[in-house]
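One chain comes next, on its own, written out as structure tokens in the form predicted alone.
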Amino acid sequence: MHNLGRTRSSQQANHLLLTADALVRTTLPGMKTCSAIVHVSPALGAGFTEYTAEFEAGGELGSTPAQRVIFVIEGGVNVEVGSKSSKLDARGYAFVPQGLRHRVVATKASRVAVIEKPYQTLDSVASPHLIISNEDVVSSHALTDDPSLQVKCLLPDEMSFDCAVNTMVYQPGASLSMVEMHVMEHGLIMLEGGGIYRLGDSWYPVTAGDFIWMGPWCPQWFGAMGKVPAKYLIYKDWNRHPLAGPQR
């Protein structure tokens, strides 16, 4: 039934909530039997692009001028670099450095989160390296010593990497210990469960499938609600001086 102009989605000056009822699909250059739901891009003022790629079996991503992170939400893909092909199933992920030629081809119908960001070089720091892995093999740690809130860092915290991508899991009732405000921006996809997100001066119910963009210094807080844990995939810019600014 048509919802008569109502949606949970909201765009404000310093944040965006994009929900399933407002999603629009498109095809990006080079995609084959694959479509993209573009969640955020420089068109909104972000320093990165994040989208969900929906593949048919055999579907393929196009190329990118930027570095790329992919995280398999459902299904499976092969990541081909040179003569080597690596299979990624659900929760598998890859980091592909900027300029490294590669192909991402689905082995079955799949949904994949894709993050692309122009790389910010640093003098005397080596370029980041290719990573092919799975979230299941990454150790977790408690955030602010709260065992009910666990973080997995999917990328190394090394100066060669100019961004961080993590998964965070909240047990029911767990929440951030403070309202955060900081220079980093975020892209966030809710993977499981739900709760309440404070963004700026607004409070939003969120659930699996929702996307959130948080601009620099956007007040932000999350609390998990319901009977199952809440989990999300979150990006932030990292390891660069604020004077350098985002490269777009």
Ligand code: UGY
Second form
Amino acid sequence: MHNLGRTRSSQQANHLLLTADALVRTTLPGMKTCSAIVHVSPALGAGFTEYTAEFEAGGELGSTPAQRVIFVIEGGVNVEVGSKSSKLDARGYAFVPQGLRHRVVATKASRVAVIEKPYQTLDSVASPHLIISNEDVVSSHALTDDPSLQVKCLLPDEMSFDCAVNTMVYQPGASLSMVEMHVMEHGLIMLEGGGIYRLGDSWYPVTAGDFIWMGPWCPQWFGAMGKVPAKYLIYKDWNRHPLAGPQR
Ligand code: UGY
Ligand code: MN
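Same protein, different form: I have the form predicted alone, so give me the form predicted in complex with this ligand.
Up next: the whole complex, starting with the chain shown before.
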């Protein structure tokens, strides 16, 4: 089936929308029975890379030169560090500090969001620590006092972490209260539902499975539409002086 050259995907100077019909799979070094859909990387000017890893049962990620966050969208994986193995089911996640040797091995066919970012050290601040958890046990808070927009911060609010990874859930009809423009960039995977995303000077219909990159100061706004809540996983660089990077 072809779409006569049409797609919702769009690449602009300060943002990218990738939709399911336009995704191309590749294998990254070290991957075993696993493929990657690379959504964004420094090739586009981003200070991080984000990909969806699609595992067969027993499949495995390769190593990374950076710190790594994984979030299980579907399926299950084991995160092995030394002799310890931790099982992550759907919505399970892990933060692995840069340089910590580990394995990520799927226990069944799985889809996992992977975010990797070179760590920016901070004088007199200890390195961040390994985290193994599940989104279900993280408490949420309302954004800008709007109970219909709930945020869960998956990483601790500590200066040792140079990035934030959050989930955001919008009830149908809920929206960001303002058009945001900020120094941080975002990588975003729509997990459930959909709505309209304003990026730059364009408004895009978006749905579960879409990926969005927003560059620094990309004007952004989202309104949830439809009969089910819209939910996304969102990354941003965080806790560092603007003159400190990121290294691109
Ligand atoms: O954390 C954020 O900047 C978030 N509110 N941005 C967004 O949802 N586009
Ligand atoms: Mn934002």
